[in-house]
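Heads up, the chain below is alone and in the form predicted on its own; it's given as structure tokens.
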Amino acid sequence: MFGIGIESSCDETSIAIVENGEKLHSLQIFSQIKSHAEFKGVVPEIASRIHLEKINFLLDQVLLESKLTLQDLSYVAVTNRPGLIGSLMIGANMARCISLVYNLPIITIDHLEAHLSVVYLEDEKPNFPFLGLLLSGGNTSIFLVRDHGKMELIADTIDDAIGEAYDKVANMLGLDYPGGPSVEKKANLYTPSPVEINPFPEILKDLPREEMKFSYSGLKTSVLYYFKKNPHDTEKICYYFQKTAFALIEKILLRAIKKTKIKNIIASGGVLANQTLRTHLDLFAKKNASNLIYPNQKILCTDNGAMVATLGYYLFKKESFSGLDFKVSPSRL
């Protein structure tokens, strides 16, 4: 059964084709990055136009690179939910005309459920119920995972999410945009003493034990008052940030796991790319006996329309269809 996902949330556009909701036949993406660069930021307007400009070339790509034609299709699966309003009307009026022509069914799809679904597409499949990490530019959450389509979350910022944080306090610092990879590449430059104090205050230290709660508005307030103070420190800022970020991941975590007695753990979203965040946790896991499986290719664990199509199979079993006149919405509700 080969299905295909489209992706336009925010500022990748991709598609891709999955057979079975395990083999990923062709996967293509176009980012944005370049065009959002000099504004530090996605801009909304510019994300949408350019994938009213790619999306047509992507799909041509992905079904010469299968090998294989619409007709072909069991259903077509698109992000509806939740993203930039008008960068998910492309995607889904793409939706609406491949089911219209092909009389495909139509399933709509959580941004966040997907990410967390794309793991199905490696070796190891995660068992029900796991607990849902998701660390991305607008998310930093825990969810509880029961079935395709069934997961409630537990935990959530109250603030800026880490991928935001990371883009902003790379901005301070005169670094490239986004500012995952070059905060990760200057904090790989330095290397502190064994007696070095951590410039950086503990995130939510006071939070109660019964709390789940992200926050990292904090640290990059933190991270502006020490940069004012020492503009020459800017790897040894790097280095503290990531690790002051990932201690709060791994004490609300631990509390989740602690909560639910559930020790499966999917971790995605686009933070994931980080191999130093990949080492925190895969310690993480061993330290608590824990199953920790993420996407193991780097690519997955950005925006993409495999994981889009992934989870439309299974949602495809459960007869979860949608009509030509499903909505799309900024939020997941």
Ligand code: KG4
Contents of the next structure:
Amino acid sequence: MFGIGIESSCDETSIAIVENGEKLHSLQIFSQIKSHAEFKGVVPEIASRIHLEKINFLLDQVLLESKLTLQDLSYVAVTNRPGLIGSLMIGANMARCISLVYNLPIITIDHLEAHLSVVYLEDEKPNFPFLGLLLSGGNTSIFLVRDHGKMELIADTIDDAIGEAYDKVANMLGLDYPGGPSVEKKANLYTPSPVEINPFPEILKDLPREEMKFSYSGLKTSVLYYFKKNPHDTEKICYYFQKTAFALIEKILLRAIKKTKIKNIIASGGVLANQTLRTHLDLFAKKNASNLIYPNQKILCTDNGAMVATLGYYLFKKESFSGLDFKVSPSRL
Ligand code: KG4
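For the form predicted together with the ligand instead of the form predicted on its own, what are the coordinates?
Up next: the whole complex, starting with the chain shown before.
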């Protein structure tokens, strides 16, 4: 069974065709990064215009690549939340058109759940329940996922998301947008001496033991003050920024494991493209006897239609269909 997934919630326009929720047939992604780079962040109006310009072309490409036609499909899945309203509407209208013309059921998709569901394309499939660690430009969250369509937020950020902190730190240091890849590159150039002390304080050091929160604004401020005094230490700053940011992820993830007694962990989102983070999480999983899965292909960590088509398959099996009048929303609802 083939299904199509449409993603246009932020600054990537993407369409994919997936077979039986586990085999990716074709994936097209148009990244708008270059158009937003001069503004150091996503400009909603520009984002929706570019989605509109690109989306039909991407549909043609995805069909060409898969050698399928729209008649071969069994469902159309589309991200309808959370995201930029104008951007979501572009994907939503394409889904409505395909559904109307080819009489296909529509499955509306929660973007955050889709990020986690993309691991069903990996050889090793996750077992429910699992902890879903989502690290992206807009999220630093842990979800308790009991089933497809059933996930509960158990830890969230109280200020910046981790990807947002990467982008802001890169901006402070004069590095390229988006900040993640450029900060990672600089950090990789630094080798600390064995006796060196991390110049940045531990985040949320005094957080009561049972609380599960993330926060990155304090680290960002520490980076700013340190950089003002040490403007030539860019590589060192990037190295310790990452180290400090990852230490909090591990601390809160460990609390989540202890609280829920769940040791299956799925990690995804744009920040999972970071190789140092992958290595940290692999070691963490080994140390804590946890079963960790994240998308092997880094392209599947960022926003993409494959994750939408994949989750769409599992919700199709549950007959979780929407009418043509479905809503788009900036929040998870
Ligand atoms: O999931 P995503 O593509 O978009 C949403 O936020 O929905 O994530 C984008 C974020 C950006 O903040 C970007 O700086 C970050 O992911 N990112 C990285 C890396 N590649 C992208 N962060 C750290 N290391 C990377 N290699």
